[in-house]
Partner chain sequence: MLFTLSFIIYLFATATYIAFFVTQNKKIRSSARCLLFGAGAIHTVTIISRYLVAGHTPLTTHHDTISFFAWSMTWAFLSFRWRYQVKNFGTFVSLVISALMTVAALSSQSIAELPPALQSAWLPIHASIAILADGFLAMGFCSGLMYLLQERELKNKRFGVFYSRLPSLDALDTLIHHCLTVGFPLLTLGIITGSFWAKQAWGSYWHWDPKETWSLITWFIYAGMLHQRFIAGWRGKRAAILAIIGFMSVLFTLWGVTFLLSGVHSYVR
Amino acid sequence: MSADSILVLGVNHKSAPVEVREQLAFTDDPEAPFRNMKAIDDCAEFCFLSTCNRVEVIFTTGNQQPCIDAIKKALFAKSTIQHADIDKFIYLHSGADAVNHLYRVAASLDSMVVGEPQILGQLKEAYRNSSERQCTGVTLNRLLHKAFSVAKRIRTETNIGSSAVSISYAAVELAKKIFGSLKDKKVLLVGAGEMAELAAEHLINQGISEVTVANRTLERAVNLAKRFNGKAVGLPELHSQMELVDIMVSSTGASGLILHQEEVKPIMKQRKNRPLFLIDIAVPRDLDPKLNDLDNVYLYDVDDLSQVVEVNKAEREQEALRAERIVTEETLKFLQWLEDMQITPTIAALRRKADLIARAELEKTLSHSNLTAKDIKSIEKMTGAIINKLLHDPILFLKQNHTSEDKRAKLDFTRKFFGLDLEKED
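Since we only have the sequence so far, can you give its structure as a single chain, in the form predicted on its own?
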């Protein structure tokens, strides 16, 4: 199979708006894409990937245009997109570009947030779903597994995913710098804002032992606390709760400060000066900036966290350049494997033809001889050695590194020179 037989067709957050992407979701009938694409005769292998930001089909075919048309039809079958408009939203890669694209997707270089790890898990699941339904074969099995190892190599050799690029996760990274491990630490959410909720999710993933939610409306506090198996309290209990926790995330909709330096001084005495990490995600701010002047109080507001995020984003961009180099290198390796795969059938045919001729000639000659079994074995061994020596240079000629065009020309020449396709033509 040549590299040109590998294609990727799809839409993502760059090529199509969400109102188009959501029409390609098969949530009501998850088997539909597999069923529809398996019915395409020209599609030899395929892997179907569907996430909130992309819908892609990685496939192989020996008959490109009819297969591309059929896959487009299958993907957009239930959408309201006019047929004439489909090409405005899709991208299509083939050969080296398709391999390169897949590796970039696996390594999260094509993601909305470069370096986010979720896409690799989603690609693995897509591959598992496709292979379990016998939709993949030798080429895509190899290609997908290589994509996973390329992503792993990039994670190992670069720092592309090591720094936080969201406000909520940046807060968690700072908390880890203050406390080391967050295991068994207690967190207090003040207000029920979405960003505080996200920060709490990240904190829980780091082993936080207890979540308390304080809100002006107790009912909202109860509902949010349920999500984290935590407890809910009213806002008047804020000071007493601060004596107990290690981290406080504040995101109320108050128009002014809800906590002043003078109020926290006595709380720190009650805490015996245990470190207190305060994250103020509210705009306007909830917490008095002077709190940072108190010993063992660490206050970060949304601007502080934004600066951390911007620095981290710049670092990720630098790491992405290193990752792109790895993708290019690994793409070339895969193309080399494909080219070697093209050579293998010709070498096998060459050996088969030589063996058939030698066997026929041996049978003809030995049928009229009175040679012993030992002599016959020696002649057969000698014949095998002659075949190997005769084929050595042609095989070496085929395996030598050249451009793809040269390699194809050499394959054509060798097959014609040794008449390897004559039987097929007959």
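Definition used throughout: the rigid core is the maximal C-alpha set that superposes within 1.5 Å between two forms. Remember, predicted model here, so these are calculated numbers, not experimental data. Numbering follows the first chain given and starts at 1. What changes on going to the form predicted in complex with its partner chain:
For Ala171, the Cα coordinates differ by under 2 angstroms between these two forms after the core has been superposed. Once the rigid core is overlaid between these two forms, Glu243 counts among the residues whose Cα shifts by 2 Å or more.
Asn296: CA moves 2 Å or more between these two forms after rigid-core fitting.
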The other form holds:
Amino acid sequence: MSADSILVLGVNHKSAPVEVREQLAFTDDPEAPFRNMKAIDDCAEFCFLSTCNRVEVIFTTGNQQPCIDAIKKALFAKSTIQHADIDKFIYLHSGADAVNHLYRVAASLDSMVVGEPQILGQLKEAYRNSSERQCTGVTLNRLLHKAFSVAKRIRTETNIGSSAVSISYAAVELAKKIFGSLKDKKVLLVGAGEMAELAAEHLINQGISEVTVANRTLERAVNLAKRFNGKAVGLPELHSQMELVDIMVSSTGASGLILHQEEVKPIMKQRKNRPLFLIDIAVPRDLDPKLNDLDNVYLYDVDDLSQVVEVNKAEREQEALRAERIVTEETLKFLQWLEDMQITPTIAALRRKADLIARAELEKTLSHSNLTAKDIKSIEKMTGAIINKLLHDPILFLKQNHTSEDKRAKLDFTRKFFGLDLEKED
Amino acid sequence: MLFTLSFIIYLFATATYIAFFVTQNKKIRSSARCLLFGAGAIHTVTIISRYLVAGHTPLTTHHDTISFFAWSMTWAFLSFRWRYQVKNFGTFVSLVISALMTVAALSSQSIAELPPALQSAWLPIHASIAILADGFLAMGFCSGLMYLLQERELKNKRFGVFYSRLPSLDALDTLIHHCLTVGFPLLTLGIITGSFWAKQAWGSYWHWDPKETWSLITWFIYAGMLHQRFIAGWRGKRAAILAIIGFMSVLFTLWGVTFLLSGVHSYVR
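Starting from the form predicted on its own shown above, please give the structure in the form predicted in complex with its partner chain.
Complete assembly follows, chain above in first position.
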């Protein structure tokens, strides 16, 4: 297998608009892509990846153009896109570029949000689906496993995934910068908007111990509180509740401020100055901006949180540069492996097979004989010599320098001729 | 010679800690820690050898006092680190240690004859406890500084170099508190042992000598701060500022008093 025979063909959020991408979703018949692509004779191995932002096929072939055309056809079979337009939306990488692309995808360098962790899980899932259907072989098995470890390496060696890039994650990150651990901290949700829910969900995932919901209509508060296993209170209880909680997320539909600096000042005394983190995600704002001037009170509105997101994005871009270097380095390593893979393992497998046969036969024969130890030794020596002489020419044949096309044909032939791929590959 | 060696290693440790602060590469941090440990070990040998050469506890000259101060801060930090992990604390602490070592390196290193008043078993006890207290209080100063830096970025919502590199406010507040809860009893003990010694050397427990007065002022700053923390919940920024003010008072007691005001403690020059 030469590097050139590894290809990646697909569409993603950068190459195609969502109208095109959604036509490639195979939700109603998830087996269709596997069925269609398995039917392509030129396609030796493939792995099919489909997420909301990308659909791509990683495949190997010995006959590029027909295979590429067939895969395009299989992918766009159900879409309304004109055949002539397809090329406008797809990208095609081969050889080193394909390996590089796959590593970048796995490490989430090609994602809409660089560093988001989901893509690796989706790729693993895609690989599992493909290998369960026997669509992958030696090359893709190795390549994909390598892609997973490259992603892991990037995650440990860079800070690419460390910072929050969404508003509610930013709120969690800030809360952690104030409180350290969020375990045993209490949250008060004021208003029952969707954003507040989302923020509360993220906070709960971080181990928040108690959620209280305050809302003008108590019924809505009760419903939401039930979702979080919390308790509901009426809006008039806001002040007394603020003495107890650590984080308050406000998102009411009120037209003016619902909480002023003068109201919170005495509350802080009651709280013995325990820090209070106020998140105001309402527009127009709920909380008096002057609250931030109070000691141990930290007030963030939507704009402030967006700013955290922007800072984090910039930081991630820095880390992405380091990650790209790792990708390049690992791509070279894989290509090297591919080169070596072409001959060495085949020779080793050939020797191993011959050795195994000889040993089994020797054992069978010698167990019935009454030969002396000296004779046994001579017979073993002779068997070894026969193997070496017999394998000498096939090995020479493999080692002779030829074009990569020839090399692949010879390797294929040798492996088939000696039945080497019947053994389990790792 | 040994002192210079430890001084150089301290400088290297500090530079490595700063490199860690910039890059956040954990391998660099462990090298920094090893360097600091090495410097601390050599520094220990330095102090022991000075003891052997002088024939008495080497805490009576300016050089010795400051050097012992840096030494106690190093070991206070290393022993602390063993229990608590506080992100980038080492960078701040090592900077203060290096500053102290620089001052020590610049002052005269000659070994002084021990004046009769100081020839007492109280010398090692009183001086070492007092300076060990200073070591912990200096760490409280570092944590207070870190708190203010982090708090400023969180309040102003301008996230610069410190935001991601410094730990949470809660961790820093706890750190300030821990440093003071170790440093303050030691400071108290230092003052008590000092007054016993004063009784033995000069006949009365308390002289209102500037050094005594200032150490009492320092003691009141810290005592007030701890009291307010427990009673009124003074914490966060206020605690951080007081930890810094307290340390300024420590420094003044150590140096200001010695150089600016004369009194019975004026031998330490």
